[in-house]
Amino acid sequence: MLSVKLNDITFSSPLLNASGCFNPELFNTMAPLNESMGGVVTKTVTQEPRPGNLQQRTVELPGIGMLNSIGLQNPGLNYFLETEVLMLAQYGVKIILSLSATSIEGFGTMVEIVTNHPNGHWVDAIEINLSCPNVAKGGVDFGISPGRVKACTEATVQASKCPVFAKLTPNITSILPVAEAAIEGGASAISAINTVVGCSIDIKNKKPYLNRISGGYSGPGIKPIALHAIWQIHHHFPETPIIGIGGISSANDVLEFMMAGASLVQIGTQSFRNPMIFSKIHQDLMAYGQSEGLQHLTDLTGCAHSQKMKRQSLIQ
C-alpha cells in the first residue's frame, strides 16, 4: 500500500531521509528502519574531500527548528564509492546520490566518475543540490538562476543511467522559473525545498552565533513555505514527480504534502529528535490508509488540487 513507483523505480516506503540529516549506521541497531524507509539519500557528496566550514556552525532553535552552517563537509566522492556505497547497499533500500559541485561541467564530470566505477551500479537515482545555502561556490548560487539550473541538469542529466532529481531552493521571488528549468534540463523530479536562509543572535556574546552569520534554517516553522513551493509546482507541471521536504514530523504532515502534490517526502530535523520517527511515520500511514481503505497511498498525490476544482465548479 505504501509503495510509489517513481519512474522505473519501486520505493517500498514513500519516505526518505533528507540529505545530511540521517546516520545509516543506525540500521544496524534499529532493524525497523529498514522496513519503513523507502530509500536513503546520502550526506551531499562533492569530488574532493570537504572539510566544511568553521565552527560554530548549528545552533539549536527550540520548538521551532535548528540553523546549519555545515559547509558540505565530506571526505569526497572517490571515498564515497569505495566504502559508503557498499555500507548503505546491505541495507536493501534504494540509494539517493546527492552531489554538489563548483561548476556546470563538474556536475557531468562526477556522474561520469559514478558510472565508471565498479560500485557505481548500486546507485539508483542522483539528487543534485542546487541549493546549498552554506556554499561560496556552487548551491543556491546555481539554484537561483534559471540558465544554470537547467544547465547543471542537463549536464547531470546527459552523464547518467540513473534518475536525476534536482534539488530547488526556497531562497528565492518565485520557485517556479527554477522548476521548469530542470523539467527542461531533464529532471526527472523535483525535490522541495532545501533550508530557507536564516540568522541567530547571540545576546550575552553581542554577535551572531554562526561563523558565518547566516545558514539553513530547517524543522517545523519552515513547514507551510516547503508546502506552498510543492502546491505550485504541482499545479503548474503535474506530470513531474515531487519530493517534498521541509518542516515534516507526522503522519499528517506526510498526507498534507502528498495532497500538495508529493509522491515521496524527505525527513531531516526532526530524525535528529527521533531516529525513530521514519518507523512511527511509517505505522501511521499504514493505519490512514487502512481507515481510508485506499489501496495506493499515491493515489492521494495532488488530491487537494482536484478538491480546489471541485469546490469552484459548485461556486460557480
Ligand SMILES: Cc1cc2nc3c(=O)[nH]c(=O)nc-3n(C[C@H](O)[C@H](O)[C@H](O)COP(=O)(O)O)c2cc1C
Given for the second form:
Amino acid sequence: MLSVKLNDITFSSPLLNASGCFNPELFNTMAPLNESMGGVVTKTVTQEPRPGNLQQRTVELPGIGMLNSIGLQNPGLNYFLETEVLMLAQYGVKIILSLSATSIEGFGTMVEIVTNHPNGHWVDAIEINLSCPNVAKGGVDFGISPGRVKACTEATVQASKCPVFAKLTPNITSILPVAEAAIEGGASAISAINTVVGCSIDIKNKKPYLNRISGGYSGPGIKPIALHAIWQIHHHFPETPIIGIGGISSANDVLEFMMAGASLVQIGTQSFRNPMIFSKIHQDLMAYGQSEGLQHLTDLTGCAHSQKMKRQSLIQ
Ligand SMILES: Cc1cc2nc3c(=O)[nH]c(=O)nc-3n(C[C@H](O)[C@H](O)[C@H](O)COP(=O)(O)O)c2cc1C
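If the one shown is the form predicted on its own, what is the structure of the form predicted together with this ligand?
Complete assembly follows, chain above in first position.
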C-alpha cells in the first residue's frame, strides 16, 4: 500500500531521510528502520573531501527547529564509493547519492566517476544539491539562477545512467522558474525544499550563535513554506514527481505533503530528536490507509488540488 514507483524505481515506502540528517549506522542498532524507509539519501558528497565550516555550526531553536551551517563536510566521492556505498548496500534500501559541485562541468565529472566505478551500480538515483545555503560556491548561488539550475541538471542527466532529482532552495522569490529550469534540464523529480536562511543571536554574549552568522533553518517551523513550494510546483508542473521536504514530524504531515503534490517525502531535523520516527510514521500511514480503504497511498498525491477545483466550481 505504501510503495511508490518513480521512473523505474520502486520505493517500498514513501519515507526517505533528508540529506545530512541521518546516520545509516542506526540500521545496525535499532529496530529495523530499513523496513520503514524506502531509501537512504546520502550526506551531500563533493568530489574532494571538505572539512566544513568552523564551529559553532548548529543552534537549537526550541519548539521550532534548528539552524545549521555545517558547510557540506564530507569525506569526498572516492571514499563514498569505496566504503559508504557498500555499507548502505547491505541494508537493501534504495540509495540516493546527493552530489554537489562548484562548477557545472563538475556535476558531469562526478557522475562519470560514479558510473565508471565498480561500486557505482549500487547508486539508484542522484539528487543534485543546488541549494546549500552554507557554502560560498555551488549552493544557493547555483540554485537561484534558472540558467545554472538547468545547466547543472543537464550536465548530470547527460552523464547519468540513473534518475536525477534536483533539490531546490526556498531562498528565492518564487520557486517556479528554477523548478521549470530543472525540468527542462531533464530532472526526473524535484526535491523541495532545502533549508531557509536564518540567524539567531546569543544575547548573553551579544553576538550571533553561528560562526558564519547565518545558516539554514530547518524543522517544524518551515513546514508551511515547504508546503507552499510543493503546492506551487505541483499546480504548475503536475506531471513532475515531487519529493517533499521540510519540517515533517508526523504521519499527518506526510499526508499534507502528499495531498499538496508530493509522491515521496524526506524527514530531516525531527529524526535527530527521534531516530525511530520512520517506523512510527510508517505504522501510522498504514493505519490511515487501511481506515480510508486506500489501495495505494500515492492515490492521494495532489488530491487537495482537485478538492480546491471542486470548491471553486461550486462557488461559480
Ligand atoms: C544538520 C543538517 C545538515 C544538512 N546537510 C544537508 C546536506 O548535506 N545536503 C542537503 O541537500 N541538505 C542538507 N540539509 C537540509 C536537509 O536535507 C533538509 O532539506 C532540511 O533540513 C529541511 O528538512 P527538515 O525540516 O525535515 O530538516 C541539512 C540539514 C541539517 C539540519
